[in-house]
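Only one chain is included here, represented as structure tokens and corresponding to the form predicted on its own.
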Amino acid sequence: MTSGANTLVLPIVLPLLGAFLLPLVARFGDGLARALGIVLVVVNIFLGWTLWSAVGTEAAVTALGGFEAPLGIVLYGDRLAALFVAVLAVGALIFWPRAEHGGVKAYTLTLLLVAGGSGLVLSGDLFNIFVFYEIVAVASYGLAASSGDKAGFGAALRYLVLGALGSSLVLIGIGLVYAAAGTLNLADIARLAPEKLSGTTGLAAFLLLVLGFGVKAELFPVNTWVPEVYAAAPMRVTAILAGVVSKLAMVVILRLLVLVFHDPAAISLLMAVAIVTIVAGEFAAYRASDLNRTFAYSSIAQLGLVALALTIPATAGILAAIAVALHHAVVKPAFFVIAAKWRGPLAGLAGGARVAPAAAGLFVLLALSIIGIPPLPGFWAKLVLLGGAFDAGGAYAFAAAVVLAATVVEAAYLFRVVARIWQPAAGAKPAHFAFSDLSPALLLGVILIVATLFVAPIGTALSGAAASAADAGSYVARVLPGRM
């Protein structure tokens, strides 16, 4: 039953322990606390890579404390979990908080975020998913308010209220699942779901869980916190929340779809939520009057694409969801780096290409990729999504048409910004970028280019991760051997 226990436990325990020790270490100097936090995040990247290398077709499973499933606490590590453990740690490293935005408190909250997020994707039962979801939520609220100004506190309060609503919905949904199935272990629920959760109770539980986790996943209608928080929070916090944290909730929804909720009504429900999220996000981004809100609403639409991909049958949908999510995790934080300097009305961006040619060039690269211009990674991600949708037929053909129409709207507002940047400045010029300001976005731009060059092997690796994540039978067999 126990396989690779340290590889599964350490990504949770080490940053969690570091979060408690950091205030003590800070007594010897804030620099030492910062260095310790960064080291722990680097270790988590290594642990994620180690787990990815160790698991192939057979996932790593451990029962904590020696209590076997379904009674014990189970951690399940396949390539999907390993990927997002590493992605979360990479995001935290690139956007590690600066001293002026919370100092040791922000470092501590970032480590809590890394620990909670790792636990979220590794947990094998609903109760612990809820526990780690709350850890991620608390850390997110604190980081959202770390700017220290009135706008930041107000946005964080709104985020907290919606987050508390989301947590309540998740808890009620978990309660319905437990009342119907009598267990919280995901593998055990997967065995019982066809009999216990195929009716109205199962659909109600799924709706509550989707809306609850949808607060973090930026899904309609529980995403109204997004533009305010992303505008008020420090840029590095916005980048982590938009780039990584939103994907963790999607991983949980993916697990629920694969293992528990196979009802076509549940799939149709998520598809409807996804389509409304895409349409609302893209049109709100088109109407936005500043870059930060443009990217915030665009982020909502991109998360709608991920949710839509999850509804596509079999491995194709999961592969599309992973591809779109990873692309968004690279592109969107880089956009927010640019928006942090180029604040204010879009009209004020005229002359940006002359003042900051590197930022302008990077913006064009990111825009082309997120629209889906070949051969950039965004093209391949959308191609997998559209291909899977058209192959599935029926309502998915309509969903694919929505995606294509949304892409046209997306291109319209992004090219509008590009045109504005290259216009001669009529008045005050946009802000200049110091290298330290733009360096995180430039690093993400390099990652985007490297991904373009190696898109074939990356696609093969992601296909393997998607196939493993889609195999519910293997999940149950690994966690509950002999009980299939």
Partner chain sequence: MHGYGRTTASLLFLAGLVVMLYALFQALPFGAAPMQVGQEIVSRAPGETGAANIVTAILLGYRGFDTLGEVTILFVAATAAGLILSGAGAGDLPKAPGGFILKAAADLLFPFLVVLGAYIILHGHLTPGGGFQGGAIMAAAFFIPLLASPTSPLNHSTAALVEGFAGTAFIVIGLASLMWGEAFLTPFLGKGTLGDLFSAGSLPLLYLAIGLKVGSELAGLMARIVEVGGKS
The other form holds:
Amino acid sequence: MTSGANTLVLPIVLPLLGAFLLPLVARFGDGLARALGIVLVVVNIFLGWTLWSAVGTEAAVTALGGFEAPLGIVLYGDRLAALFVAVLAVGALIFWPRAEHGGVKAYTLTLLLVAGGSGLVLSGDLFNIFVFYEIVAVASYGLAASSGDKAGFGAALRYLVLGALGSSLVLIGIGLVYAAAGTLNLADIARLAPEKLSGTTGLAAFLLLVLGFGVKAELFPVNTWVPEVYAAAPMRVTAILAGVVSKLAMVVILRLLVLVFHDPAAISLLMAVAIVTIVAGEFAAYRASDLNRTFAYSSIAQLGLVALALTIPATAGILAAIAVALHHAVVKPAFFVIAAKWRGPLAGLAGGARVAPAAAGLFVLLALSIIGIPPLPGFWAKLVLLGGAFDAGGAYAFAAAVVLAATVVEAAYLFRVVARIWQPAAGAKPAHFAFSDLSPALLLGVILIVATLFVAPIGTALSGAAASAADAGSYVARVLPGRM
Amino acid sequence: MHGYGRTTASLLFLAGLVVMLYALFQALPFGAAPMQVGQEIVSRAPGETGAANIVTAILLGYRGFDTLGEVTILFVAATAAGLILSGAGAGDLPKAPGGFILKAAADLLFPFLVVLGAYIILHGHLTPGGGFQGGAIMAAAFFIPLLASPTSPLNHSTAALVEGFAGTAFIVIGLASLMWGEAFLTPFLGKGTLGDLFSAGSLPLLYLAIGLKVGSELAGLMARIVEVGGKS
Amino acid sequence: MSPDALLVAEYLGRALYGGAILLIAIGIYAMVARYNLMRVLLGLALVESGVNLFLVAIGFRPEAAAPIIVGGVTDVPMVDPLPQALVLTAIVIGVGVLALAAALLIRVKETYGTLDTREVAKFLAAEPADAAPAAGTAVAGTPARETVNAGSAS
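Switch from the form predicted on its own to the form predicted together with the partner chain and print that structure.
Zooming out: every chain and molecule, the one shown earlier first.
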């Protein structure tokens, strides 16, 4: 073990340390607490970037407490983990909470969200993943209610009840895995899975884990909280939850699929869930009557796409999942920035292009990308997904057809809004955007355009990350060098 | 969505879940779980950590990182509850004092509860119990007087101070090993003799930090709910 | 292992697993059968207890001692200590989540004046159109619904 691997723990414990200290620092002024929080998030971006450049195809592994796997807990830092550590921190930086929505307590919760999310993607232990999942979950329940909006409390409580029930399912799933395999280390479970988890017990455990983690990953049928919470939470919280946190749960499902559950039945189960999620999400988005709910349901559909991508075998599927997830992480928060100002029924948006041309233009750009019009990044993400699906053939071809049909629905409801924005205003005009209101979305728009220019190198980098994430053999060999 | 359809659907789901769990649990070998990792830990823990209580060796040694997460979850919940309740009406209901028996008992119990809590925290590596259990008892020591005389509120600022320093101490103890080139949370200090109070290296220090943090967090959390809860 | 111990293990196993399932079932029933949020939370607590019982039961083995070394004797058979450690963690997590739920419950009651899940659901499903015309005119962020005293104090 090199001393470099020991720093794997830093993206988790530094924000944690900061969160513990923040209430004390706030005695010297809220501004100082805010500054410390932002500094720590920036440090996490740097740590994620360092990890990305330090690990090539060989992931960094550290056995916490010096207790070797599978007895102790290991952290496994490959490029996939590094990527999401950085993306989470960037999301938290752009959408750092406003002082009026909870103040220092909201900063603390955001730091905890960053710490928990980093732990979620770095941990190589099933129960440890559950613990970090709970940190992320509890922090998001609190943030969801931080707007002071009347609907916030009810939405957060219903979210909490569903989430806690999901966590209980995860725990039963972990119990089943432990009862069958006698270990919690992911690599060790991977080693024993073909022998111990191939039967009904394994399938049931997978079902329970997917249902539990699916609450955060917005999978059908445990996603009923999504429109309520996204409508009631502060825009910045919605942006982080929809943009990044949902993908972290997907990373967990990805690890489970790659390492433990290769059973065809498990794969078809996830595929069915994904297809229902896509269809239900897009149709609900089509029927939604305001922008915020439209984007909430569209977010569900996009995560269905990620889940569908995960079922496609080998590197192609994981590459598609990462591509769709990253693209969505850029586009959807920007959409929510626009929706935060343009509330109310869609009919009220008429005249928007005249009042706020920048927002309207950005909306068109984002819509084109999410639908998948070349040369925007969304096109490449969908292309990789569809290409992988058609190559795999069989049921995947049907899934690809569903994706194409869903894209048509998506285009219909997004262009309906675009047409509305360009209509002349009738009655009250939509809200005007101050530059500071729109700046996070503009920043994301710039990122989107830059990504368009550098699609080829980004694609190569992501392929590398996907290839190493798909390599279960190397995961087991890195974590359990002596036990192969 | 509401009405009979929902109830029937839920009951059907419930029945399905029960049947599934029954079938699953029936298939599990009770009393003969593989115990792969468990057996190895049982045989290695005394030598590797010096703790006589093997559950403690796991909680603070082998799975110490889980425990850090666990402490964090209480902290997250307390912070979130504070955020949610900070705008609430400050309990308009007249707060009835606890009466003579509760008041007298609270005063009497306070020193005993503190001592018992401290004892359980400090012996966590030897006997059943530890930072969480002892911390909960400590919290009770500070919470019972609050029930007895609701008008004298808990000093949240002190609680936050203890909480912050205890949490920081846990992480600093963990990070200390990083400086010697070891992994996060690697135990240090001498292991001592198995079964002695001063044994198991840095594990009792961790439990002390946990005990203080859990105690101040739970007391603060419950006090907050009492402070606003009078109203509803 | 004696035949008696095996028999005990079998009955105990049925009782513990059965009890866990029963607790989970009662908990979920309590969550769905009535429309009261307090009952939902109590049901949730029952479900969590059931799950914890299941977890701790996994580690059982017949004729084994508690995993604490007494008097330096290390070669007695012990039950699996790992599930016990997991359950401790799970219990604490459950406490944290329930405490937060209680805090939210207080605010829900204060804000809507009811704990009926149907009323709360109705409020949440209400179209923003009911509350405000077109886009908000003044306050950024939350024009659609009336904003109660926001939790901005620290």
